[in-house]
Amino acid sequence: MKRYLLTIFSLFTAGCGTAIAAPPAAATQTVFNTPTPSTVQVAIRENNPNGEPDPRGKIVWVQTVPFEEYCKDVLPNEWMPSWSPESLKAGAMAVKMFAWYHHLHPITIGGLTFDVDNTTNFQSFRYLSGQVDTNQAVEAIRPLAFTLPSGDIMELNYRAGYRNNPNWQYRNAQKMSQWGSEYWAQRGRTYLQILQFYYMDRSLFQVP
């Protein structure tokens, strides 16, 4: 796949007798100048009475998780591992880009700084819950990113949607339907075609 290169040059000067260099503007974070994260900071919240992580629960600690491991431990909890390979690869890309974006925009609550938590506030994360088929999907899209044509790193949002339905309503909202991804995969769509159906005006890039 063609490797895209982007180089931006800027020069800042100011006068009043002596030239003073203005501080450089913060570079836009793109797939061209921002490496894939090596780790993700995951806030672990208390469980509810049913033993599930509570989105409103207290943050107990922040866990540092290797980035790919995080994606592998999210995908089987957001997509059904038994779904078609192309659906799983579309899901893997959504999980990856969502995590990448939030890694670049950490938040602090109660003195603890983190990228995401382990609940549906962000993505459902269960440590070491990866499955063979979902792990393969994450590995398949490892060298790729799917984002704006400019390369700006943006999250890919998704919702469950309706079973056995293309879920057109999410296309209009720039969100992928999890059930919709399986609907299209069963009808022969590739993961890229599935992504392009739900996320309009986005592009696939190869990343280091």
Given for the second form:
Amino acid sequence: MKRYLLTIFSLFTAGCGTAIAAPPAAATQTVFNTPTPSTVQVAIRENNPNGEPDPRGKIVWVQTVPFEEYCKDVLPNEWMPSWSPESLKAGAMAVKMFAWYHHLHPITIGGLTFDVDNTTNFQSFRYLSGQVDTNQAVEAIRPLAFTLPSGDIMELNYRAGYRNNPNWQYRNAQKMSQWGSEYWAQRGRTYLQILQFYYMDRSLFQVP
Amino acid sequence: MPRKSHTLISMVTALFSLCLVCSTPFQAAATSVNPATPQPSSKKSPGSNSGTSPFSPNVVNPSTPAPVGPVESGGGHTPSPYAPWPVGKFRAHVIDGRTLQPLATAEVVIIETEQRLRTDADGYTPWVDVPVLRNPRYRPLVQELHGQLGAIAYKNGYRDSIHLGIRMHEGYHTETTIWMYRIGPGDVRIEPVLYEVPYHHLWLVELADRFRSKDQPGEGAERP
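Starting from the form predicted on its own above, please write out the structure of the form predicted in complex with its partner chain.
Following is the full complex, with the preceding chain placed first.
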């Protein structure tokens, strides 16, 4: 009897121990419970001999950049500022959601913790390089988020794609084609229609 | 023989001019200047009617009156002698590279047009019309997605700052930030600071794809 009691007791304590040691279930980060980031930690990589940030270069320092300024300093370096406003807005949304997701999932390399770097490893970033037209696109989508219908914050990936082409293959891969966004904008599609073309099962949310 | 060589030179000139004329790119409809507008040419022969001819170089003699592009109200700039080129609006924002504070009364010179601009209390120059110049050697290969412009900023007590490769788009506003660095007591060899704006990576992707062969594709074609 005593042995049974001991066994039950040990099972109970073991169970408690397991329960305590287990990490708490991670709360899902959604647009409902996660505010838009105020800043982004940008790892600045050393330049190659041509003066351009090297995607394989050493991280020189980590710069804290206000979130909207980061988006404004990325968009003209990822999209062409002369492209259609709806293409720029689609790009602004992709840049924003990409940055938001990575802000929630920072990484550490060589003792430095950061959200993104300033190269095409993440998004091409040049400090204080915002342009009039691209800034307007970023501001136009400021109160909005485009993510999963559940509200879970997901990154929006994109690639260059091909000029004068709808780039269907990018839709199949769930990545927006940058050239494709301009293709559709020139044909009268709105930024939301462009986003819905490349990313399936996503919804537009109002964010505070 | 001289006649033959003259013909050959004319043909080469014509080809080059055609490239320059055709380099009106991409957003030509957005420009306020018609590239086919007749242009004065210092090499125009009597009776020939113009710079629209592919046989006359698309160059304007600055000493001759040039057609003037739209003048920005309040800009107070001298009309560019390069007005027949596609134009875009440009301004510079000059800041102290250490403190990031705006620098007033700095002088910014646009290299291609020699326009001289001065910054206001917020470090901004006025908006001015500038030509959108694409490198003609790339034109037959892949159309460049943006023109390039150079500017030099001067201010007493600061190193000169040269910015090259500023990306320009015809019919659009382009702003660039120029960092200037104060000359300190420990500076014994004082030379200009150079910053080159890199090419837009979308163009680099196109450029690399343009010449990719099938037997040695390298990283392969652009894909999702």
